[in-house]
Amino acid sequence: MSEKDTRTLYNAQAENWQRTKPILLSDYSARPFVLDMCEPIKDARVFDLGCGEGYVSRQLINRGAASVVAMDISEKMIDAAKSIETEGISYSVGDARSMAEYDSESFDLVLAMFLFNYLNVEESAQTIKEIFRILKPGGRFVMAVPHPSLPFLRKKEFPFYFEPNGNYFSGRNTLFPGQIWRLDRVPVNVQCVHKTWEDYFACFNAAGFSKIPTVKELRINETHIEQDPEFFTPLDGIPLHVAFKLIK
């Protein structure tokens, strides 16, 4: 599979990530558990920054979130959430690495759901500092990537996986090309800047994080293998994701 940028990339495959109720691998295996860690969500103004076609920011509504701005950098994944009429909801096509239309501590939630594996240590580290800026005193900072170790432990095969170019340390801010299968056995494809447990703690630091952040490596378990056992067994014991909660 050849690199492409982000944006051609979605946009490319934009019908085959649009849904309803959970099809994908991560919807399994992550999002429900990145969910969790955005709690409290009622109430909160929330951004959610690289929202796809929508199906977190139509979650997070319907956890009661009074409001949801939510930006993406594909107009063929803003067009497919725009599709499904959510009132709270407002979506755009935009940059995150770009934020500065958004005012100072105007977010209590902001939540980054496989957004940073597309971009690399220097547009991390700036856009979590955007972000910090953004937060209200006391607000907090969700975001899932596909853990560090993964490219490394997994072979180009169902129904997970990144092709690494290097080592663990040599492959630092190298894109990793991948593919991510859904229950239906349909892949879709996603990639990786690989980054180190080491870059990514910098970057929180450099932007003004100083609390210890809450830190869950996810992984399937025991009641998604009894639900599809050739689909989810492949990956049993493997770290598929890593996520952060950052508190301002």
Ligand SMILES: C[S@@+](CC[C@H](N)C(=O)[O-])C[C@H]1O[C@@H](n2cnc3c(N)ncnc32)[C@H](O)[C@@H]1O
Given for the second form:
Amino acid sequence: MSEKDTRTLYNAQAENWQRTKPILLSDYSARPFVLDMCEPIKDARVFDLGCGEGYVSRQLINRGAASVVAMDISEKMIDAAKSIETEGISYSVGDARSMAEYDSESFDLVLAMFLFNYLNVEESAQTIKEIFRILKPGGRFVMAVPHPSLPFLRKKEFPFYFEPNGNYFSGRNTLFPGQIWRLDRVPVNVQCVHKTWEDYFACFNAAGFSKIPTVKELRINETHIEQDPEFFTPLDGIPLHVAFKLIK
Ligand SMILES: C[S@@+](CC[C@H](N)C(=O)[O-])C[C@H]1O[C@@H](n2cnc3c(N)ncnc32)[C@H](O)[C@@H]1O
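Switch from the form predicted on its own, shown above, to the form predicted together with this ligand and output its structure.
Now the complete complex, all chains and molecules, led by this one.
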């Protein structure tokens, strides 16, 4: 996806993303579980890549990170982030596809929460190579993306979908538009450059990650359904997101 399109998409809806409490579906179905996968966070030097308006950066600090470098391509998302809380967080507008300015072996943890759905296969491979470079030996890379099967399991319906452009294989590396809803029923536009499982593992391997990753297929659970049955029940039993944890 081109830089202009992604920036335009997020500049236009920074307000809907800005939040200090969970509100988006993925604040329930993904972020708490992915943050748990990032532990231990205490005293870590962290890079939050594609940080948006800082919802996750702030939680990394609350979980004890020593510092968070947080970068996003959308200046409106960064403006929104800076208007909330910046202690311990260094925000900048930048492109995850060019990280040459960051020193090698300088981070304990790199987190990319729903960034790679905006990058194509080639850009993902290049970016993951750079992440490997900036991680300290033994450092961790955690990333979450929409589950590769999700677009083919859901209709264009509330509260979360991606509209496939082709089938699982022919749709590879093409853009699937989608929407994810907030619990207050406000829809937010999202996009996914569709990638297969094979693509993700090929990127990890080419970057130099040689240990078996931890993989979590994230879903909603009983607690979610009890909280808001109308919202969560349509997603019962569907793999929504996948998170990977890799060790350098
Ligand atoms: C789905 S939002 C997630 C934001 C944040 N990580 C969170 O979990 O709340 C995706 C973010 O990735 C950013 N993004 C997309 N492509 C990017 C790129 N090439 N470089 C940096 N940020 C990018 C978007 O601007 C957007 O803020």
